[in-house]
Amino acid sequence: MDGGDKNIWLIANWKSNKTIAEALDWVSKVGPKVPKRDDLKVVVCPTFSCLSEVKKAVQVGNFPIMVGSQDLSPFEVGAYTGEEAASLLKGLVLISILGHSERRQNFSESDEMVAKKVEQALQNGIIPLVCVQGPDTPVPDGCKLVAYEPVFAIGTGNPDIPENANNVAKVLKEKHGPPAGGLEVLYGGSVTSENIKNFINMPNLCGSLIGNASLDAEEFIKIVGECSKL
């Protein structure tokens, strides 16, 4: 799909894994393997102690990949311990990764809290990817970018089927969709260089957000290459 017409996101989360060194030699391993094209955005989400050595590796190498974060706080600087907010990371970030299943989970976050995520990303340039468990998850306003992960397909082996996840995308893009601008919609769940050629072939689908294959660097490689070819 060289100068198609839909982007292919491939979002790497690595969650809460990878030392610095460990994050600089995937980089140094799939940088130089991802090709330059204007259609294929390439993103690697670290743990936030190796967003800044993983940004310059890929500024350094010239590598076509974006840096992303996992999260990012609901509010501005202050008296907020632990929380990382979007105006100190908009040097480092280009893309935030909000509302994932596992923090739904874990840590209780609401529909509320991941609005006002998005709010604070944008205010401050950065591109709120929000993940949504099907076609009632609300999608927060200005966000042009999701991610269907279906909470029995996250790190268990068994993904959705790719025309379920199409059928779930087109429900979303026609209730998001223009006057709004569009929407984009990938897919997350059990994602492997095996499957994902069968997700990214769907007409509503323009990507996808990818776990514990992301975390093997020559998996992610494969993964890479198959999206090349299309």
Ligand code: PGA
Second form
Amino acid sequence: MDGGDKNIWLIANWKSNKTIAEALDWVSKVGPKVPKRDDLKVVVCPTFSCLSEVKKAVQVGNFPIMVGSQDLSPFEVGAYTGEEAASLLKGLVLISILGHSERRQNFSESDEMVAKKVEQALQNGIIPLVCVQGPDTPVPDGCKLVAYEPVFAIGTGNPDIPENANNVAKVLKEKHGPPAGGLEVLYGGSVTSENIKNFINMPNLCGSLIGNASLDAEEFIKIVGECSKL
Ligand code: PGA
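Provide the structure of the form predicted in complex with the named molecule, given the form predicted on its own shown above.
Below, the chain from earlier opens the complete complex, with every other chain and molecule after it.
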């Protein structure tokens, strides 16, 4: 594989999908199929309503799957109706997807708000995964994991060209790399078991944020399988 001994992150972003029963069914199917390998970092990001059940199922099954959230509050605990503070989530999640384009578009999330969320995540030991449109989207200080997700590719069946995603990742790494401490860049947008390899083989990419194709357990198992061969 190109790119040496890099990590491969496979992050399932379920968005606003799955009942608790459906989520547990997915975990029971996918969990036993994920190989225990330090460099293969499989993460599932369910809805808030499923988080604790999914977390429990992963622990009981002793599956090598991390649990993440799709968002968190830019504020600390307090009078913020509807919000989930990082300090309340930290027992449940290791990672949080922040600044997804669907949140920027539908909930008017600004770069400033994303930066506050990153700060909350870091203060509470949660790894922030910041979604960017390209090298010009700000990457807040302390963020080491970024997903390049061009809007045209999200949920459209029209992924970016792997070489282009690789170039964007290269620029992001140059811009936010050492001495700041290095950056791992993922690609997201219409990734499937058919095309995942083309992305993770790129030297500057180390995994993927997967929406639609992560909902189906069999398809996600195939994606994990493609990456396990590398
Ligand atoms: P998609 O979504 O895989 O369905 O294109 C990716 C994402 O929005 O993270």
